[in-house]
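Single chain ahead, by itself, as structure tokens, in the form predicted on its own.
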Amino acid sequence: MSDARPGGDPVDRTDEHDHTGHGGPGYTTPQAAIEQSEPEKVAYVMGLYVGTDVDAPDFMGVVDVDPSSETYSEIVDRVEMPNRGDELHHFGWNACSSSCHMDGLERQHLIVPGQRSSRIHVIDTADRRNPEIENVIEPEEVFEHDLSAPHTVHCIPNGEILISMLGDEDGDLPGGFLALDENFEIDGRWEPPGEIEMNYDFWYQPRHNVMISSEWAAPRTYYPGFDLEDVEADNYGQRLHVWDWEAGTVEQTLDLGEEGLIPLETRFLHSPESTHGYVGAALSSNVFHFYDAGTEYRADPVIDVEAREHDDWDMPVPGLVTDLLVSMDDRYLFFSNWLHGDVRMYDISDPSNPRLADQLWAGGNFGPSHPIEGEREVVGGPQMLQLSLDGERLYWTTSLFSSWDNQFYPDEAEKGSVMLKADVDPRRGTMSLDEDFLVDFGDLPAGPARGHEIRWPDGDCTSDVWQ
């Protein structure tokens, strides 16, 4: 297909994207997002029953995050999926700040894929506290393009949507990318088939005509759970792919080596002028800084989380860096160590030399099992992160992937996961746990559930891109 890629001049868009009096979605600049946004009042959070004894469909939870509300830290609505077994995972908006020049386009619809089912749901959030399913793309439509296992959802500037796909129709390699048009119908593959083998997350910087994607593994490899033999057999990724954004082709591949095993979440800085970014290598528990060195991209390890001895483990426990994000002002990098049980905050004023600013422990193998006195036990570790646009509130959930949860935190299937929050002081570079906030996914009508990715109605630090 020829029209699934964004078009236009990718290089110098400074004047084109001044957007004075813009009529499209999002904010004209990252600084405008900080200054003009209102504090978040609801959060949309993936909730899933896959891998538990509860026979119910997964859902999207609407969480009240307004401290002045009587239902603060409660799930006030649930949008149940029409089928069981989807394994809702990552999801995203139909439009973001990269489309702020598109008059009439609204950030109203969430694209919610099922990781295991390859079913793609479209949810209308016009009523923010009571969203509804509008459309469902069935797996057979996805398989027609020899793709499966949808993961990251990004809106792209022309109003279309791009989804990373981790496998082929049979759950093997290679993966690729699927494009949806503005009517939420499949537009075809975005890239020529065979450009990559493994896929996972991606982020693009249109002003520099670049996209960078990362690698997990074939769905057949990670679906059953984690096995060290798969690492030894090179069945997990360790590369970043640098794409020509306009052409949809790989221009460079960076092999991160043994220090970069399983590179997952990939984030450019928010400034559209920047070519700096970060990726967390989960298994090797490193964070890499990638950047344009002039003639090519490079990636250097800049943070190393050392493994720790544990009485219940036969080997040192890796931190397992599973999620990371950059604050909207590009000042701080936050990431989670799912197995250790801590969230870290780094000052990245110098992108190549991150400085640890603060660290907060909650759950995991080394953090307190009851981080909030009088509240329920936290049986997982910090995992998916989301930061308020003003950088003053950090939220996280504790589920990674159903089979991996059952392997490393088996009690979570019976007790459910939680959503926690830290108050952040960007001026001092500190975090403190909000002891009045705990969302209990273990206390739901159908039974305990797992909570995963988090989105705000007005955009967030892990999805908004600027031109």
Second form
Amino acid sequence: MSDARPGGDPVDRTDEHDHTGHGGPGYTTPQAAIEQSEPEKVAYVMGLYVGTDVDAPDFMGVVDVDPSSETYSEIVDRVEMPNRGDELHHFGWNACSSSCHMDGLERQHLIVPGQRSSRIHVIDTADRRNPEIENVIEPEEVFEHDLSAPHTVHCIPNGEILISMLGDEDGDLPGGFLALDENFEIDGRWEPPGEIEMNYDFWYQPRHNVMISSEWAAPRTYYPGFDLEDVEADNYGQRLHVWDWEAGTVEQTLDLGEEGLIPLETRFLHSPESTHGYVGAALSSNVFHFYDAGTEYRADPVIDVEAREHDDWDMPVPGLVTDLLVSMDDRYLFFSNWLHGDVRMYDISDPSNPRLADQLWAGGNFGPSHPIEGEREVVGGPQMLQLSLDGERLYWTTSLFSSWDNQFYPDEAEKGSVMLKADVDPRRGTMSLDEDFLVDFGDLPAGPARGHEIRWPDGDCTSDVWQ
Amino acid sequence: MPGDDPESAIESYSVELRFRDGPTERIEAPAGETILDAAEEEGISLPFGCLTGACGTCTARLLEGDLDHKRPPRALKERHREAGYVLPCIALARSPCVLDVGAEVQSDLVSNPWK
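Return the form predicted in complex with the partner chain of this protein as a structure block, the form predicted on its own having already been given.
What follows is the entire complex, opening with the chain shown before.
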């Protein structure tokens, strides 16, 4: 079951990490990913039925994103999970460019956790258009480590896989990290218990021996929906944790304060030399720049999305920065304002002074409900983003989390999500909506589905790390 | 339902499941089995997620009768419990019950706080 092939052709990697003629995971450098990757032909997208009356399990959708294909912008395959009730959410690869020293290891298996069920699925993508479930780790095996609510999946350079876990076995705090071995079995808890209380996303920069993790809340707090009472009771996170990556211990905790409520997606720049990164504080609707200031890490708010008045709302509508990513060339930051309905593109050539380059509106509370004339209504806002490795195509889906969708975009349960795409010009810093591309998750055999995270078979801007 | 088999001598209760905007179903729930499991056994699908009482996906409202949660219903705040909300994934019937069920019930727990 392992993707390591000790019997494979030996490759001499002592010489400039040469990947020539080798089918292993990833690319020598971020620039090599841009130059050598082919445009994506399929996308893997999480599809959800949990929390609706559709009596079907969640699935991984295989979306045709090849413009020359007859089934362009269609869901051409659905890998159904064996159980209902998972809430598929985030997922990740067994290997990425950080595994460059693992000769023969391939980026072939997707680790697909159920956020609510705590069940972890392993999907083999050897046949890219017809992936198959290969292994399932049942919730009871996860609970044995006093962990639940698996979220972010990153491979680590030795062939193992690390998953952020947001709760203990009761869905309460503290969370932690679960390690899987290269055979996709639980290896154990990664860090000594007690390092953190809340957890959410994480990213590591191995060259600097650093990992940064963020905070959502206890699963019991965020699972049922967003309740202001929990914000007032300090049940939501506002901290970043700076880890010693090798030791698995927290070296520093940064309190982002009221401007940094619910820091979610955490992205270092891709250059292995960089000690700069960004995190989106969803509730405060701010983007923070974090960086190594010499003796410690610091985090400063660098983008503030102003709440906007809306005739139908009693209070100004926050943007809700729910996802953000950095282009492979580290020149642009993209983020979504899920409640407003826009995607923004910032020039980050000066990392501490992002400059708004372009902005695109589609759905949400302020964007057009029919961003593509003649196409179906979009009932959510831009949410999970994914960018092509060459930085020229930005895709997104519209669902955040089933119970939160029900509060803010209740029609999404009935009408389903969409996946949209913008063409990006990374030379001129512009985006334009591709009016020939709309994937309708509302029109599926079992019923309308939600759509969440997106990945490409050959790596993407939110999973690849370099040593 | 008493019988010769000691297993079948375990007490069970009639539970009425009233789906919002849907049919009403009646199941027999053994006292030691969760309402979710008892419904599944009779081929009736209720929504669910964590199965540990943390997530609230299965939230239902108890309209009549008594039930116990076999572990703390962490997804429910005190105001929810006082209003009769229960979690069928960890709920054991203690008398004949009538429940308001279906995926929509969960969305009663919280609304858009700014609208």
